[in-house]
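As structure tokens, one chain now follows by itself in the form predicted on its own.
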Amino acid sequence: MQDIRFFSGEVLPLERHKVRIVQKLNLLPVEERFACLQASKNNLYLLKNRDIFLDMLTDSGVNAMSDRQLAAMMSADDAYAGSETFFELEAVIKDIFGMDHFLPAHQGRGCERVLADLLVKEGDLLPMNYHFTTTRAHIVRCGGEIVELLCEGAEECESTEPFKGNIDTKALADLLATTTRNVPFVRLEAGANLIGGQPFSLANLEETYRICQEHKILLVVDASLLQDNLYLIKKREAAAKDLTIRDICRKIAANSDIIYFSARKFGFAKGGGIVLREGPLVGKLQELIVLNEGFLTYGGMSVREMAAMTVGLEESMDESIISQGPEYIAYMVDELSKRGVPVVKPAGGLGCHLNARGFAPDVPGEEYPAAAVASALYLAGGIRGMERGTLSEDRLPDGREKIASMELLRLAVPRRVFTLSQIRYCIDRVHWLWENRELIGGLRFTREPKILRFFIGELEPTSDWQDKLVAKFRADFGDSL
């Protein structure tokens, strides 16, 4: 991709698209934001979308579609079985990954469920670079246990390591050589979500696959964040600098046994699926897809979404299209760093991640620092981010909190959605909050579900700190929103 330089010398990410459809946003006064936060019980998942100005909760299912995707949706073949739209999607996926079979699912966690149901048994051990919340939930549900083998420095917020999503291959080799437990597969997440969307390198994947083949163990790649990982491999790995995005994708597939993904992230659509080579698992997985997701030519997806995914996956092979997200994220990370705000470095994919421990060091882990900073940022700017810390963990068997190794507030950057001025607004409000960080206090549960509690749990502040933050905002900004 050609570099674009500004004559002024200023370094800014430049959109490679024009906006043709818009959606109105509301920015409520801070007092109304406070009322909405109280009504949602301090769980930003429970906010109404109409009460949010910038929704940076996730990049899942909220990416902007292109004109070509929207056009494709209008001509989709909506047959229950044998849809031509499915076969068009299947052909694109086979071409991108070079594998034999595509099994559709409604989204990534549908893939996780059928894979866990088929492969994970009581007492199994599942090594991976890092877990994802729903992945772990399905593995634990089936009686398995995960073991995380991140590379050195991966959980350090400030680091020069370009591939903090790498698995520790020496630790993996030692584990597989010594464990007496069954290991059904090794999982690598392309863009380790919970540590800042950090990528793995192509070299690390190739070494991991060699180790897995030596021990006759499957290597499964979660490719939901593959789009960003592809771009970061191209930019950061010397051996890949002359490869195209499609070349890198084919190399990743060549060093994997099974790939699954959520098209809510990878493909600019809503769906997902499992990609694999011919072998004994195909028929067994097909049966589970039919049982849990839908028939083999729709898998729980709307055919319109399949048509959009077909085009979106091809667009994901275009470096100029997939560059915007990582470039916006890098811009946010750099600008916040200049202001002294603690963020995860280097910039990864998915979003900009604030280090909530650095942001609110006096809030103990049991009072959920990342969730507290998330609530505070909604008050500061109507911005909804996602807690990725202790609140996203499960309690220990004795009821104590499992304090997360990292307390992050993720500010996701959905693809092709925000303008640069909106990104700069977010930077400004984070900066203001940083300057008033001493006002941030903790949260506690008033209703705590046992499974994936961060989705629907209800919380309250441990003091009147939110009232004080609202008062400070009004004092600093006057009548402004």
Ligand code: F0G
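Positions refer to the first chain, counted from 1. As the structure is a computational prediction, the values presented were derived from the model and not from experiment. So that the term is clear: the rigid core is the largest set of C-alpha atoms that superpose within 1.5 Å between two forms. Compared with the form predicted together with this ligand:
- Once both forms are overlaid on the rigid core, the distance between the two CA positions of Gly61 between the two forms is under 2 angstroms.
- If you fit the rigid core between the two forms, you'll see the Cα of Lys450 move by 2 angstroms or more.
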Contents of the next structure:
Amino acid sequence: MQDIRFFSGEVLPLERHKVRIVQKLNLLPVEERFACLQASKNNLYLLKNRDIFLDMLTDSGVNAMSDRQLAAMMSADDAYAGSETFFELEAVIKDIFGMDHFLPAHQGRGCERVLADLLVKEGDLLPMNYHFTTTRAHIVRCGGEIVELLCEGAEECESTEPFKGNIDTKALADLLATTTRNVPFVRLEAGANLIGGQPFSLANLEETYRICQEHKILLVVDASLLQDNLYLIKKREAAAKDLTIRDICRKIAANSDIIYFSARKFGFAKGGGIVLREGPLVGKLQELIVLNEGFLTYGGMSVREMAAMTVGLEESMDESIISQGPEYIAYMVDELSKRGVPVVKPAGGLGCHLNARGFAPDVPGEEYPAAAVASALYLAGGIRGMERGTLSEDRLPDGREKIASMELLRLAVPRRVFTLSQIRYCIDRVHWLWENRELIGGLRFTREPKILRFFIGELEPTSDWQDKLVAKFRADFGDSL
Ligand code: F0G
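Starting from the form predicted on its own, produce the coordinates for the form predicted together with this ligand.
Let us now look at the entire complex, which starts with that chain.
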């Protein structure tokens, strides 16, 4: 893909699409934002969408569709069994991955559920670059234990390593050579979500596959965040410079046994599925899909979503389309770094990740720094990010907090959704918050659920720090929103 240079020399991520359908956004005055934050008990999941200006909670299921996707949805073939729309989707997926079978599922965790049910048994060990919450939950549910083998430095916020999502292949080889436990599969997650959307390299995948084959162990790739990973391989890995995105995709498939994905991220739609070659697992997985997800020609997805996904996956093979997300993220990372704001580096996929420990060094882990910065950013700009730190962990068996290794506030950049001025507004408000970071205090639970507490837990500030932050905003911005 050829770059587009500005005469001025400025480097800007230029959108390669135009906006033809819009949704009005509300930006409430800061006092009303404060009232909404209090009503949602300092838990941004409990906010109403109408009270949010920029929703950067996630990229899941909220990516913008193209005109071609919307058109395809109108002519989807509706049938419980044998829908033509499914066969069109299947053909595109088989072509992209060069594999024999596509088994549909309602979303990523549906794939994880059937894979864990089939493959994971009590006492099994599952090596991976890094876990995702739903993946871990299904593996643990089936009695497995995960072991994370990230490459060195992957959990350092600031680094120059281009592929922080790489698995440590030496550690993997040692583990497989010495363990006496059953290892049903090794899992490699594209765009490792919880460490900041960090990619793996093609070389790392190839070496991992070689090791797995040597030990006759399956390699499963979680391709939910593959779109950004594909682009970052193309940009950062010399050996992939002259490959097309489709070539890279095929190489990834040729170096894995099973690929599964959430099409809420990969495919600009909503759904998911498992892709694999012919073999004894196919029939068994099909039975579990029918039992848990739906018949083999829809797997829990609506035919409209399948039609949108068929086009969306084709669009994902176009570098000038998939460049937009990572380029916006890189722009945010660069601009925030210039202003001294601590962010995860290098820029990955999915979103820009603020290092909340750097932001609020005096807020102890037990008072949830990333959640505190998240609440502060909603006050500062009506922006909703997602806490990725201690609050998202479970307590230790003795009741103490398990302090997360990384305390991040994720600002997701859903694909094709925001304009550059909205991104610049976000940078501006994060910058303002950074300059006023000494005002940020902690949070504590007033209601703490036992399971996945971050979704519906209720919190309050540990002091009147939010009142002071709101007052400072008024003082700095006058009567501006
Ligand atoms: N794997 C990865 C790497 C993911 O990021 C997700 C979802 C899943 C699996 C599960 O897929 O939601 O379709 O069931 N990540 C979302 C997020 C929830 O906000 O990062 P799902």
